[in-house]
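Take a look at this one chain, the form predicted alone, written out in structure tokens.
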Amino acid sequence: MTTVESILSRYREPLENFPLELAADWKKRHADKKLVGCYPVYHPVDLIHAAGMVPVGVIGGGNRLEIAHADSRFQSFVCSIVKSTLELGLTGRLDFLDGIVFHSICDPARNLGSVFKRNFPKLMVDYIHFPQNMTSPYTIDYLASEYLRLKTSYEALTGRPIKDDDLRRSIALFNEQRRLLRELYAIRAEQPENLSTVESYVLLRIGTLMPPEEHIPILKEALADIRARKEKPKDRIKVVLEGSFCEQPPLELIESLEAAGCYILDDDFLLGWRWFLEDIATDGDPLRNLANGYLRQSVYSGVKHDTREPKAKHLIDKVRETGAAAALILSAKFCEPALFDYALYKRALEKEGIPHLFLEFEEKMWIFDKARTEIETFVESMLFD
């Protein structure tokens, strides 16, 4: 049986020099298949895989990429999986993709789609535009119509109709990918002394650089392996974590916090490939269905603008439902949809008397000590107080 530690071995070192090879190297192997890249955070990745196609995740090119020539292109106060990922671009480490897709988390985002557009003429380019009002009895129709734009896109990309039996089989897929995340999540808030942060971390973003049917037997192994586990749990304070569903923290960043004192039982990585709470209804349109579980069956994110519940009240619960003791808000430099929900988090946790730690961190940043000292201070302060 595959362990986790064998999974840890093979895949990490890739994932913290360029993780992006793991696809390149992928596609080396399958030269007649089309790969398209998805910038975070979400993107219905099944529509991709209908097509034929493999999505994979474009998010940002970590703290080994020296940004030579996308500061050019960009103000300084930009956050760094902006610049990372245009560089990726410039210095040919996309030339794999047969096309990028971006939407609407946030203006430089929005700038860099244009970016791409400009910069790679022969890379299919193309944005979603995602629903600013989720209560309009259009909504669905709406993006119903947007996801058909897009089909559109990548029909004409791989020169073949995407059948709704397609779609159907491809969502099935993906329920299953994501039924297999779930429970690792699960097992990480029951159970987190058997599972650390930066193994489940590792296990979700390969999933993200290879297709689904590769994914879910490594999955099913892993799942196996955790659940024979028994360790003894140590003398953490429990958190979750919130504010880093666009780019990604460094793994020596998770590893440095879990090491200060912390059980993380929940947080917000690679939220795109995670979106939903449950399975997508495989019977019907297929492209309704897709629509229908973001506006009804996603979950809660700083970049979806919906009005029916308060983001903080959901932070609020998951502290409550996963029996954490505080929150750590973990958010990138620059990051504005971050920093604009900190502020409602921290009066939120305030209100109800939940600590909390607020941290920055940039996908390039090499040293941990001054993070780890911070997460040392605020967990000595909750265990001896």
The other form holds:
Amino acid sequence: MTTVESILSRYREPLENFPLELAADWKKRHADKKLVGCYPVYHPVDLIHAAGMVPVGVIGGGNRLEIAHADSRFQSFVCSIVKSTLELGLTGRLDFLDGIVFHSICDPARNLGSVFKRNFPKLMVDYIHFPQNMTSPYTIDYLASEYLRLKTSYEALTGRPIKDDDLRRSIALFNEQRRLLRELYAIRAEQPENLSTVESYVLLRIGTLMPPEEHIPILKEALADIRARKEKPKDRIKVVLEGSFCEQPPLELIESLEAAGCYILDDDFLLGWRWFLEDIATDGDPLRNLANGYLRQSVYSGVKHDTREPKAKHLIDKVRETGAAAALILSAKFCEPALFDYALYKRALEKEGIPHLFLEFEEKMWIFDKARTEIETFVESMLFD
Amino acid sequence: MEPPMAQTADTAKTSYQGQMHLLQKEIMGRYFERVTRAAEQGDGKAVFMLISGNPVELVHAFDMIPVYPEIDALQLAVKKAALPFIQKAEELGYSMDNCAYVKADVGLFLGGRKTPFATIPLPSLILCNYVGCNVYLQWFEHLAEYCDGKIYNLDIPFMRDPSGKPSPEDIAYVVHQLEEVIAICEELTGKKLDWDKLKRIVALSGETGELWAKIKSLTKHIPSPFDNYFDSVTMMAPLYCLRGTEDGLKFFQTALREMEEKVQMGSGPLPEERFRFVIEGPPPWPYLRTFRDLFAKWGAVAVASTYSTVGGLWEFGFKHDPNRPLESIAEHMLQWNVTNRNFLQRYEQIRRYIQEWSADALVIHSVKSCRLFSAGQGDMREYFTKELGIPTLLIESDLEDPRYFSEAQIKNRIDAFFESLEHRKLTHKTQAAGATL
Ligand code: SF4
Ligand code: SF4
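Counterpart to the form predicted alone, namely the form predicted together with its partner chain:
Let's see the whole complex now, leading with the same chain.
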């Protein structure tokens, strides 16, 4: 039986070294399959799958990748993931991909899409403009048409049409995967002593690097293992973590946050891979269902600007609903959306009297002492308050 | 815009005084008076909008007052008054690495809204025309948190198709949203939209844009009659704040006449035009004058600039059409401004400028605040130097935050660049002369 422990010993190291090698290895074993890279945050992966291809999360280069070429293309004040992604491309490490898609999450990521197009003419490079008008009744038509455009690109890439039923089946499959991930997160929120954040992170992250058909059984066995755990809660403060929805912090950093004395009840790591609060409908027009899911059934995030409700309200609700005592804002260095959100979060958290700590990270970061000290001090101040 | 010219007025080196500048001061003065009246006497309703491809025509049709936080932020920078506001925002939790336009404006918004040029009213409508820049969304999201103006996100799909054109669905989506904006304005003003009035305004915008395009094509002449970066910014404020008004039209008629006269006389902004360059990126507003002088000293004139197309790109044939008012406003927002175009379309725009405006070089001014412009400019430089063989200079500072401007460093780089360009020109000349012998 697959245990969480065995999963970690199998995957942890590759995830720390070069996460994408897991997908590249998979491709070696399935030479006939096409793979499409998905830049964060969210991508309708169901569409890629319905086309008979495998969606791959291109979520940075991990914390061992040396940046030697990309920093002459993107300036020092641009976040790491933009540079590491380009570096991966320039050093041939993305050659196993047939396509890659970028999204309207921020200006650097958007320009990166163009830079990819120019530098890798053989790669299919596409771009989704996700709508930022969440109130207009016409937005759904727009987004469905955007998905249709993308569907046509995927059809051109594989040379075969995507039938509605194919897409419905893929949606159902991803619904199952997302349901299991929600369960994983529910355990973290309710019994954090039974599942560490690093464990749940690895379980989630490997799903971005293999087909859902392989990920789902792993998740199921892991969940069975976790459900049997009966750990004693430690004397730790409970927090929710926010701000890491795109570039990912090193595993070691996540680990040291917990080791410093926190239970992280909820976070926004790899947010796009568990984007929906509930299942996407599998009857009716599947493109419209996906569009509807984006507009009405998705989580809040730093890259979705929904005027229907203040963004900070969601964070406050999350703190309240999980029963956390504090918020940890962990933002990628130079990540404009996360840094802007922090100003709103800070204001709201202070108003609500919820303590918080703000930390910045880079995916390629070696020294965690400073972060560790800061979090330890914070935890102490809360425990002995 | 207006103040930089006022500051350069006393030097022969980098400025000239003309009717255009006087008129600009006068009409922008009137605009800011109107803005102040709205703030101080409640006279009129303010609509906050963003510069890039905006639907100012609709706002004028309801006699509401367009207020642009970007213009306020840049005016603060020009007056060297931005830093305290930026610091105030940083105290509130904004990062050193956030766009300083936003920080200056937030500091101003929460700090009394009084500036040396106007008092800024509270908005009745926060109309976030999301045209290209993702920071826009957060900027206005934040302003909406800080007051009780109504916010509407007018979502403009980015030019992501390889054709560089919007799809029929993109246009339909934007038109539907414009109709929703109309409904909101009707509610706010208690007035129905007067379609004939809107058409007249759109017609004025069409004429204004056409004049602007003509003015900008005059810099194809050698010597260039004006600097299509440093002087163009003087014309940008009227283009945004007063496009669609008689005042705006009159300004551009005057400007065109004046520039045509200059072409006739063969005069330009500098005593001698020795280099023609294209410049990419926004100017360093707090040090505009210093920056200009660094080029002027080499006899270098900007014959074209991408920055002067942020609010609209008219020089390649776009014109608002009064018979299709909403569609043409939508097309302007979607396709005809630099910010909503993808990065490779920007390369293409610059390439055309270099060719059609006969430029010797490209200068990339990379600003930290504005990643819309700057992220990836290293790749742009690579393309122009390696693929096209065009001498390219990349310099870094900021458009708002004075802490990021290092004069000595920029000066060294500019001097070294033009020195080598001069050398290159000389050797070319000698070679050419050698060939004819
Ligand atoms: S980390 Fe932030 S700034 Fe960087 S690409 Fe992601 S969203 Fe954009
Ligand atoms: S990022 Fe650039 S375009 Fe966007 S608000 Fe800042 S200065 Fe303006």
